[in-house]
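First, one chain by itself: the form predicted on its own, in structure tokens.
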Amino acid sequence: MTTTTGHSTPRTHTGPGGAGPVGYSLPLSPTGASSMLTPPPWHFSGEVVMVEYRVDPDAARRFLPPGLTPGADPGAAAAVFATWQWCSADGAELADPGRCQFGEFLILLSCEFEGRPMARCPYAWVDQAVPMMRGWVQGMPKQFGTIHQSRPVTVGRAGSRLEPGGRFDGALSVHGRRAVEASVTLERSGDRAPALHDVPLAHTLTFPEWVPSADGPRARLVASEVSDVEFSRIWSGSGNLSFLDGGLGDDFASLVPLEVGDGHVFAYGETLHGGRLLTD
């Protein structure tokens, strides 16, 4: 997902020795050592189930800011079930899997910035503070949820292992219902990423006023800026995909699967240093 699109726009926050408290993110403190989040870059390594689907084209397009464009694909998308491990540079996190472990479930639509290949985020869920939080930094729309997923074994028989036949489930609850089900059944290993995990993500950037102001809330399109992009060997095979009623609205529901697709599991990790600006 590494991408150069936009134009670079320098970042800064506050650092130890101004007045008063300091820190990158909310909570502020006299060292900054309290904030909620520590400064990029942020390195993530995950497990991956992913079903390739196809939505109506104008619902998708409805869910496209201004500055993307539907492209050459209209109405591609992809559920994605991911359990991640992160960790900040010097990885102080990983001594303590409570905080580096979390689950994820997020929507992808097809789309094009100024005719290059990328995909836009409308939905996505996570189980812990410290990721929604992370992701409203990057304009990206988490919200917290339940999320289950299996994961390969190695030995035993309490799961399937990365072979032709293996099944792999996932599954997102939100308030105590059930919203969406997927699995993916096995079928064969290549090298090819799936188009929609291998593209730049865009999203909007934007936070409610507080105060208010005579403009209003600013919203920019952004990219991520990732680097050291790895994936494994994609398994892939027939998908299943199912949106439930789990009352999450008319605007959730015009995303349901008219046609479902092939479905990968594959392992993945990345460094996300920041952001750029597409368009202010």
Second form
Protein chains: 4
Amino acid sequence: MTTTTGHSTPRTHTGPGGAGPVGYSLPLSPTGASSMLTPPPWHFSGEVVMVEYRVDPDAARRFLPPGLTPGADPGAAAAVFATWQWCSADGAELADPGRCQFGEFLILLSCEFEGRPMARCPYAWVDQAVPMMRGWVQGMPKQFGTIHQSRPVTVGRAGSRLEPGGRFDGALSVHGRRAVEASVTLERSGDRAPALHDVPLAHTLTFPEWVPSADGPRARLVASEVSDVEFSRIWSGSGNLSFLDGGLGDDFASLVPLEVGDGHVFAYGETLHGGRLLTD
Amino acid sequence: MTTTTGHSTPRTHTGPGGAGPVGYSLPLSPTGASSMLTPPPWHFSGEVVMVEYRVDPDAARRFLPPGLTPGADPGAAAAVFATWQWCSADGAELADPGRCQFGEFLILLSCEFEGRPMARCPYAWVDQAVPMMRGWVQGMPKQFGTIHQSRPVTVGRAGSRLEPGGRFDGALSVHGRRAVEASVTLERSGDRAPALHDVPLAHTLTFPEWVPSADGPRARLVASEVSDVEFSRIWSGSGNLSFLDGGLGDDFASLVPLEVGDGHVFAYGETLHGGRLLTD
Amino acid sequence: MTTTTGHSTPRTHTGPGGAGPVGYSLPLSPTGASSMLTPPPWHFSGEVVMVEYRVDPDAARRFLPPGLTPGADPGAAAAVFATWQWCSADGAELADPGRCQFGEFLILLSCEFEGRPMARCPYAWVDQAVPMMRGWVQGMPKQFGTIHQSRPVTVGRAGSRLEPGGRFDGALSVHGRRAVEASVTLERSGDRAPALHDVPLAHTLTFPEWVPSADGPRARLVASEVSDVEFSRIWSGSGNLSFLDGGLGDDFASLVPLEVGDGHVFAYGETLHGGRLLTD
Amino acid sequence: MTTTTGHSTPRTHTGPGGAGPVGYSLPLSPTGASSMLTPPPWHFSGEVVMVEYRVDPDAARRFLPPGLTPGADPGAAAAVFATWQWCSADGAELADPGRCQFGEFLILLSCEFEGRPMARCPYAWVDQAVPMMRGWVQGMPKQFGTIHQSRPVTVGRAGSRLEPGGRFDGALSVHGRRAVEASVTLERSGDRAPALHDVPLAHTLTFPEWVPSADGPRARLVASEVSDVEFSRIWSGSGNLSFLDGGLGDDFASLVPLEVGDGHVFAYGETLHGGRLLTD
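Target state, the form predicted in complex with another copy of the chain; input state, the form predicted on its own:
And the full complex, kicking off with our chain again.
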């Protein structure tokens, strides 16, 4: 979620042996046009409702793979709701609003790689299949959930404006159980991006092995390569955050909020180009 | 969709004989708190993508009940996509964004009642159950569909800004079939509300009769009583509108666009209070 | 849900004044073919997972309208999950499986009308819009929910067979919160229909008043007229039933299970013809 | 979809360097319990509605990767709708019917590997995220769609029984557009499994490369290893199959039915253990 340079070039997958059906992803087909995913770059424009909070630093550490360390502020975390539009390089998906929109909820943990501040995303949920699968291509652990988030209004009385006193809510349900609720009540605006939303994400690139290999499955630490980062004005105020008994298990529950800090409401844009290996 | 005065007072339904479970609507319960619907007033704040078009005036006339006449511009029609937030008088629903948001698509036909310009809504679809049922309380023929609509962006490259050249799309699917697609390409902005979105709606209040009555089911012509109408600046430009083979039948297809006019993108707010009888 | 005779004849609604667009229900249209609902009779074939339980008799009594009394077994209740197919008289909907299928969860309370055993349904949820609206036509308080229910299997290892030891589950979520969970573990089969599924349903026919009337909204007690009732063999065993904190409020929570009895798994068919007035 | 032996052993993925969070799949977590996917074996029990048809043999050949040949009957194809329950080795998912059920539609093309009859699945859609992702683990190109399929009934009039004259329908919609419709009208039953549902599936194991490698992305031909295959009695009759303009593109459209053959309705169970490399 921050600017880096040196974009990788998209490549096209081919069938075994270099002939036959092709595609950036499954499904492979004669021309490659059936690929469920388009190759990067992918543009994103989103509305974010985010709450900063603190977790047990030991719990957070257990989510960090070798290579990542807790860093200067080991218990810092954030819960992030976002309503996105996305498109490929040619923007084609924008003409089909049912295809280019999705909701997302994710947790971010502060960490460092070789002394550089980064964020680790231990959990993420989206409400569309293409962004879910694209998450796994990046090493981002996106699952499927139901995500709702307040929309700022400019007219009428059914919603809050982006102004002091405005309240913005987010809610995540998974398998028909409410798992997370958050809200932000605005107090002020500024131009400083929230720390955890302004550092690179360090993901673990791994995928289940269907055919057993001698070494077992591979897992590599990667950073996302992002450009054209753009923030709107940042509205901030007091945050609320609750983890409910959503059936997500003890590992998720170990990241429960111990203390809740500020919340932020803002718009955010970026272009995602590919991954850069941190460790092999 | 326009201001009127003389708001009716909400009333509470009770069980047969004036005792037992109560409620504004089903389900009736001891305190009335289980009612699926809250009584009006209901506040609405929405984002609208609207395309003006022309239908066969004879086809439109066949959708007008006695009391309504085609008026000065008999073939004028509009296709309207809207993304709404709503809440009751106390605003309670706003804290649960999954409950207070819905999408809507509707058709409007120009008409007159006793010489006064009004709009008739022959078809409407929403994607949530509460607004659907609330539609029938008003005589508005809301059915269930899948509705998607572009969201204007302010940062990033995944969407259009509200500025000349910006493009906004809407799409309706019903029972897994694409039925309507529309788009607007912005050219200019102004402060003149689109005519068909600025006149009262005349609905037919009727509901199937479960226990046969001597006279058969009743149908009354009503106008919606609305206050606190608010428009944002109106962005306008060229419109596109297609009816696809969505399995909606010949009656719907009789309202196919013969000519497509301007499109508009704007925000709209209103408060809906109740109905006023036009004819009994 | 039991056989009665003397079917009412379906009628067609018309627009105000007897001309203009027509239909059994909204939307009215030139030929009536746009009506969201078809007129009865409606055929139903379903798979049922049902758990008998006991509620606080005083709580149950507060859900009974004048005319209904608690009867011989005042705290008897049932929680019923069903997976339905339905069709109109001509069976047309069956060719579109996305249209003719729905899931349902409902609560039944034992009661009597003039000494005759009946059942009262204080709450019901379905996952499709047409059955929801059709519920209100009958006075059945159907709301929108997410309903899942085990399917018996005949081959493979992913599910239970209809045989001793087989386990069948049901779950209701409303607005992304899990509200009810039930299961039945089969022990035996027989041909005796569960009592609460074999008596007529007494509903309150009422609908919010949009235009205030002198008397206020009307509410009438009706019984559903059903024919061609058919039960499969009834599989029975021990039941489990939990109400979770699903945000459904205190009135719903007053019907929490105090004791859980037997559960039943069976197939059920009926034809629904209309309503018969019990009290005006 | 047929029996093979020599099951692979499930393995657990670990984070980079062999320490840190673990899991069979993303999300990795301290105990591995957050993994979205459970390791195989996976049990499946399904109800199948299947129509045999013929495609242009040249079109089919363009979907075959090196190593697969068209075989003895080059234009043979099938369109398969299935309603599944699934569970892991311990059956835990069966207690949550919203989690263990999904619908699927897939296309099968006849082919051969080293003279042995197999089937190639160029396209598949499911309506749940876990089976979609699990498809990609196997090299099966599952995308997200809306799938509906008739359920046989045993009582009542809302559906067909498994008997001569019974009709069973399936429908696929993708992104709100109807793409495929099929139906089978039963004439007879037997115990011979349909050929294309009784041969192993040959998939291409490949996944987009996020960090560019020297060789480009790998793609390997694998066969699924399946045991405990079980068929119910096979009901067969005349089939119908239509590809509609579902926006799925020219590659999909090249597999349009040229001739439609028999249809089959049956139950099917299997256990899926892993993959076996056909070519590297």
